[in-house]
Every structure is written in C-alpha cells, then in structure tokens.
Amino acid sequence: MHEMSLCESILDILKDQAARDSFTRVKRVSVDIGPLSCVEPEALRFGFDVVMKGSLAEGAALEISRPPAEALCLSCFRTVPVEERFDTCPECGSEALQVVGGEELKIRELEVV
C-alpha cells in the first residue's frame, strides 16, 4: 500500500512548513487526489491517521477533493473530460489525447495553529 509512504511524505511536508512558518499544530489538511493518480482515497485516509499519530498533525482532519480528469485532444484541440487514461475524445473520437489534469496528489490547504 503506497498510500502509507505518501502519508509519510505529507508529514515531512508538514514538518518543513511548520519550521518555515512557525506553527505547532495542524488542524486540517485538504488534498486534491486526481482520479488518474493511482491513489485510493480511503487507503490514504487510513494511512493518514496512522502516520500522523504522535506528530504535529495528530487528530487533524483530512479533507479529500477529487478534481476531474481532463485531456487535450490533439486532433480537435478541445479540453475534454476523461474517465480513464486511454479514453477516446468524446467530441471527435480521436485516440490522440494528452492528459492535462487528474493525475495530481497535492496539498491544497492547511489549517494550522
């Protein structure tokens, strides 16, 4: 379950940010997890609680947003929604799509004290 190592990376980011911005407690972490990121939100939620125990983020709420996956069609030059990595363009049927959104795992916002 690679989500545990992702949670450890999130904790490292929180520690670095706390040192830079002088906060001692994290109350809420908001993350964006794209549907093409290969990250299971519920596994991340479970790993988050385990990894944050005993840290500055123990008991912090984890808010997960799922931004839509989008691709640029290289045939009709439209940005279109996609469900999977190898979808065809819903506008023109082309298979020449370049993913432009939906692969991310990023911290969007922190609530700290």
Second form
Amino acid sequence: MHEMSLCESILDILKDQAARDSFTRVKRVSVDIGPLSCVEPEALRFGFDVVMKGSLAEGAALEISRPPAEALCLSCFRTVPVEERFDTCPECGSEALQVVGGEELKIRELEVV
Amino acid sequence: MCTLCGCGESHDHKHDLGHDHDHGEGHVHFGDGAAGVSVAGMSQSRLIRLEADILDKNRSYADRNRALLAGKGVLALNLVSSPGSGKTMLLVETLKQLAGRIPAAVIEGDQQTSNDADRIRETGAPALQINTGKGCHLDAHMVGHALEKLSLERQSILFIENVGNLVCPAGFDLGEACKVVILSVTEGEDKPLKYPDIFARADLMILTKTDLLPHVDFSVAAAVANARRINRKIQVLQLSARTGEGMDGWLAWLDAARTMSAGGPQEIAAE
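Other form of same protein, the form predicted in complex with the partner chain, not the form predicted alone:
Below, the chain from earlier opens the complete complex, with every other chain and molecule after it.
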C-alpha cells in the first residue's frame, strides 16, 4: 500500500500550495496516473479519503486520469501503444520497446476555495 | 525538529506504533505521521493548474542523499526482493568476504524488529535499522536520516536492504547508484512478469539459493528470459550464499561498480 504514502505526498503538496496561493479548502484534486506508474487507482482513492480526513482537503473529490502508455519501438522506430512492459511492438513484433509514456504520477489541477 | 528537512524526527520523538522501548543507537522509527489540520474557509472556488510530480519531494531527498554519497565516493545499492529471498543471508556472507578489504555498511528496512541489523552487526559491519511501522517501503527521507546516524567510510559500499516487497519499493528512489533485485529459486520464475516495475528499474538480478536447483522446478533460463522481456539491459548473477558457489562473480561485480562510483582505480589507490 505505497498509495497511502503517495497520498501523504499529495497532502504535503496541497499544504505548500495553500500557503503559496492562499486558499483554505480543496474541493477537487485532479491527478494523472499512468498505467505503468505502479499505482493502483482504487488503492489511491481509498488512501486519499483516509489521509485527507481532518485536513484542508477533507471530502475533496479525487479525479484520476489515465494517460496512455506508449513505447518507442527500437526496431521500427514508431511510437506505439502498449498495455504492459513486456508487450511486443504491434507494428513489427519486436520485443525491443522503450517505454516513453504511462509512468506519470502527478497532480494536474486543483479546485480550491 | 530535524534541521535537515524540517520534519519532526528526532532522537526523542514520540512513538505511536504500539510499542514502548528504548532503542538507542542504530534505530530509526517512522510511520507515525498524521494528517494536519486546517480551518475551512468560505469563498468562491477557483482552479489552479499544477503539473506537480507527486514523487518530487522524495526525489529531492534522493538527490540530496545521492550528492552526499557521491561526495564520499560511496557505492550505494538498493536491494529489493520478496520476503524470504535470502537478502540478509547474502549480505552477511558478502560482508564476511569484504571484511578487511572493502569497508561496507548496511541500512536495514523492516516494518518491525531489529533482527536483521543485529545479524549484520555480528559480522562487524556497521548497520542501522529503519523500522517503517506500517510502511511497506523505504523512502529517501528515511534513508537521509539513516545517513546522518551512520558514519560511512570514504569509498565504501552501502547496502540498503529494502522492506521485503516486490511492489512498493519500485517507485521510491533512495539516492542509490542502482537497484539490485534478488529472486530465489524457490520462487516462481515468472515473478519478473508478475512484478514488472521493480525488474524494469533494476540494473542487476541475483538468483539466490541455487544450491536448491536440483530440488525445485525452477528454470533459470526462463527466469532470465522473463527478466529480459521486462528489462533488456538487466545483468544476471546466480549464486548460493550457503555453499559460496557464484559468490566470486558477485564480489567481482561489486568491485567493478565500486571502482566506477569511487571515481576510478586511481582514486581508490590514492586513498
């Protein structure tokens, strides 16, 4: 459950941002969680509610976007969609893929009051 | 309060972990943090675009650890595996072989107990136990505090034994030179496919307990092929810490990696 400590990192970022942008409550947190980021969205959702309790983001909505996982094929040099790290290139069948997208783990937007 | 990062960790911090004991030197506790409190306000809502990486804070601690280690020419390795893969046994045997030749120290990560650090200290190497409490992995902040307490010799090797877990430690950079993933032959050879993130981020895979190969249905070739499907560049070593078979290869790997992180053979000779 490292999602729990990621939620604590999110809360740290919210507190820092609250001081910087002078807000007192967070109503929504929008995050990008790549499919290859080793984070389980449901576990993050669970951890979020628990960690935000009693904070400036208690009851805030967590909106999770899933950017696509993509890899560069080192054989045919095309950028191709993948689902897993061990996928083969859907264009040429090569196993020589280098992941270039899908590892995102970031806060994209906040709705605050 | 900690002067390094501003956190509340100190020698006299309070325990919320359901235990009460004097842990003295060589022991750090985490996992008792709670969410902060703030007062709700009433005003119009607005949007703030952030693009803030959730792991940024960990990364900045990791960078700080890496700079500190580089300054001393220390080779730091983050050892990751399932529980029971033989990490501590491998470390104990490794430290015995390094003794008198290459200085080494160990940071042990476990949820509870100092058993592993105790085992390491019996070899004469300095060891510091981090108890993560409910935490399932070490993070760079914990390791930063451990580095404050551990006196590291110049151009030594620091082994960081992560919490036994093939999932959570994958995402947390500790400031190490590289991750070493340990897989014992009593586990499944498809573990690299089941837990790809950790194998994708490791430079070296060590297959341990190879003395048991005649007794188990474990195909070394299949395990290596699976690891290379995830990570084409991963290096592989096979050994048995119990019989000593294959330990030479591991010690040679350590020598080469240490020479690189210490700034070359001339630097080491000059010491």
